[in-house]
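Below sits a lone chain in structure tokens, taken as the form predicted alone.
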Amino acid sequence: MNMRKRIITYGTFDILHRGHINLLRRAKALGDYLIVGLSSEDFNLVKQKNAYYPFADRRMIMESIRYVDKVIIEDNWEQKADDVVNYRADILVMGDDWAGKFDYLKNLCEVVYLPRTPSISSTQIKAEMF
């Protein structure tokens, strides 16, 4: 029987750039299937963060890219148990900047975070083009 392995992971995505495209590779990479918790607009105010683009149009966007199979919506940060139990998830991948703060979900997944790409960001870009 071939067990097939889904990931998970979540994110803004906004502005999408080599380090948002390396870091869905190598998620898709660690299973079969690839689900994108993507932050809704209100989440984002929660973090703090501001979209340059509105949640459909990230959306789109997400689920244009071969490594994605499904983008969900994220509207908080409790959900993600809930989420990996409903879509049965058996990898939660983050990037390496949020090492240790989902660890409490070890014993739902295995937990991974990936290294981010240096030299980049979405928040650097930004405050070079405006």
Ligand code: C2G
Contents of the next structure:
Amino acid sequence: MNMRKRIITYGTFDILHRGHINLLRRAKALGDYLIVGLSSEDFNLVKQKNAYYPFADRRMIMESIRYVDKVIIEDNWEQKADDVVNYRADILVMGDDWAGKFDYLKNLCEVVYLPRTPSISSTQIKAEMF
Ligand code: C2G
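Given the form predicted alone above, what does the protein look like in the form predicted in complex with the ligand?
The complete assembly is shown below, putting the previous chain first.
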């Protein structure tokens, strides 16, 4: 564990699965404090994502995960720079489906894209379940 490194990541984290946990575990391993920007229901609409669990449930679930130290609300695309500054994040971590998309933040923090966990997604789970 890298002492005194603060990590931030963002997502909807609906129908939690091993891909999410792998991401959170690896993100936390890069530092000693992990902040998760959890997408609001309004922002999910912007992302054209239809979360099964409402925000309050997703927040309660996220806050119960040992790797997570703080959950903040992700309301828009533009808040990341302010969040990095306000929460003193040293590293932004995202799955590599986002590779390159957040490089504009490299003047404020390190940006790390981690390999996605293959063959699992909330969308696939929902499709198979319902
Ligand atoms: N993820 C992963 N492996 C999977 C599925 C997801 O590593 N099999 C990662 C994603 O790359 C992301 C995080 O888990 O970093 C959360 O995934 P989603 O809830 O799908 O988040 P997303 O809709 O990509 O939202 O501003 C950023 C967005 O809010 C990210």
